[in-house]
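First comes one chain, alone, set out as structure tokens in the form predicted alone.
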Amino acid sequence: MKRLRTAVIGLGRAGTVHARTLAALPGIDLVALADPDPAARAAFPGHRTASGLPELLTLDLDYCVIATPTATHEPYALALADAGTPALIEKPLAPTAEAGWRIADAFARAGVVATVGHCERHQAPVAELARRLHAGEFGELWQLTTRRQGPYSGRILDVGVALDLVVHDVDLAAWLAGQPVASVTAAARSLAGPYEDTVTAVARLHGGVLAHHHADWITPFTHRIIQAHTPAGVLTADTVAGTLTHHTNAAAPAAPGVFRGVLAGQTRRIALPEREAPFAVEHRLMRDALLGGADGALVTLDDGAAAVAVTEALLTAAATGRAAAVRRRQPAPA
């Protein structure tokens, strides 16, 4: 098997996890790391390091991870697309949907593989929930509820909780439902700076599914929950506990499309298959796609830009007090 030559630019928390994951993954050679901060580079003794992207582009890379601040994603991504170098770009894909679409267009024109690091799709409870929902095991999806709370670590300085946290859940909602978000209502509050620290939103997806989202940086414990309401009951994926629970609906209809109401039934824990850590999964998918495997499991750049577009609509709704439509991607220029 060919070993892929990889590099990481940006050695903050996410970049550090990417670097350590790549260093341990079979079939991968981590050939260089880049960051403008000498202290960040010094944390990786024994690895070739650089202060920026130009040096990395001389190393004949098979793909490069962009884990820099969100505002820098577009110039780095466009440089990689222009060089013909595949990329894994950390979420959010870009600070605006327009920038995300420009990135997507650049890689499409170049015919180069690229993906977005929406690693929450690869959490074991979420992946199993998605598999079962997409197989139709529980019937029609009615509603989704997400809650993503925790303390503020100070690691994110360039965006608020919407682009840092809610962007995960709006991506998960569209992916689980198989439908894009049409409109959003929301409320937000800023407590400690120029960006929002707490957000509550309701999204209406094409097809009618409702998604209720709450995220904040003001909670002294960590909470990561996704609930899917179906005729067969509620499925709860808890990525902190690593569990998937089914609260059954005792009134579930025998025939599809017949609503008999909802009654409390039994609660059962769904066994989860063994699964790698989320960062390892996304790099294995990238590795396999570049080595000739299917790339259908990769999070697309269009998906990443769509998630940013939803967060933009969310912030507009929070600022105006009115529902905001989600901007749709315009056709790429010829």
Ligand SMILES: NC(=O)c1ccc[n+]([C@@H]2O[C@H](COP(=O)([O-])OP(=O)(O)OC[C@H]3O[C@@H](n4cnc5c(N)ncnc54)[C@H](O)[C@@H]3O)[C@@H](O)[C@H]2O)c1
Second form
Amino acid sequence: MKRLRTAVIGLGRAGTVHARTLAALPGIDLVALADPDPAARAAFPGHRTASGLPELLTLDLDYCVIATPTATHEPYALALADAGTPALIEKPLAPTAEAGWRIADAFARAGVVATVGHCERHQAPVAELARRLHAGEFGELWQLTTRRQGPYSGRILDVGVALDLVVHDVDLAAWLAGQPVASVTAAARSLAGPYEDTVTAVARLHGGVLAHHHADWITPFTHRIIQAHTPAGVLTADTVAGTLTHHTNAAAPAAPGVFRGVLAGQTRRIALPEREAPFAVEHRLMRDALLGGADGALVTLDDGAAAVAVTEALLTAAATGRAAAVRRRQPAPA
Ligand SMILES: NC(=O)c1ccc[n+]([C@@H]2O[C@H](COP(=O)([O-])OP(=O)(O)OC[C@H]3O[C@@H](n4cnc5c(N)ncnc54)[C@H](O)[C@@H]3O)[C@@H](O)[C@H]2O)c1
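Same protein, different form: I have the form predicted alone, so give me the form predicted together with the named molecule.
Everything in the complex follows now, all chains and molecules, and the chain you saw is the first one.
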């Protein structure tokens, strides 16, 4: 079977995990690594390294990972699309929805496979919640609540907590609900500056689902939950503990669409199937898609751009104090 030739540009926290994941994945050759910082390159003795993308583009790659700061995603992505090289682009896809749509257009025009690093879909508790929710096991989704809190890394210097963390959860909300976000209200505060360090938002999805999002990097412990309210009760995916818990609704079942009321029921832990780490799932899906397998589970660039558009609306709402509609991608002129 053909082995895929891969490379990573940007050897910081995310890029290092991508490089280690690719080096360990069957059917993949990690051909080269690039970073302008010599110290970052020095962390990979024995690997071919380069200071930038031009050298990687001479290596006949089957795909390249972009794990550089968000502000640099677009130029690298457009260069890869232009070269016909498939790409895994870290989240957020780009700093603006426009830039995200330009990247999506470039890969669509070139007919080249690309995906965006919304790896939280592949967290075991979240993937199992999605599988069961999408199978209709819990009935209609009423609302979602997400919390993504932790210490201040000091690494992310080009965007605030919304584009760094909330972007994960606005992607999860649209994916779990199967509905795009229509509008957002939000409030944010900046402590370290210049960007927001804490943000709280309420999104209204097109089908009526509400999503409450909170994220900050001013919490001295890591807390990450995605909670789904349904007629069957509340499902809580905790990606730090690695658990999925069901608080059942003891109220008598009713016909679909009829509100049955909510009474405290049992609490049960849902068993999770063994699952690889989220980055390993991403690369396995990319490998299989490039080897002609199904690409259905790949997060699309349109999804990535939509998550950025929601986050932009969220920041507008926080700045104006008014609800902000989420901009939709304008169809390309005929
Ligand atoms: N999916 C996830 O869970 C996840 C986790 C962490 C980071 N990320 C994303 O990955 C990207 C990188 O974040 P990080 O936390 O690894 O940051 P980081 O600061 O740890 O690493 C960034 C690396 O990029 C290099 N770099 C800087 N400018 C560059 C340029 N112009 N060209 C090439 N390389 C350049 C730096 O030298 C550094 O080694 C961001 O977009 C971030 O949002 C995603």
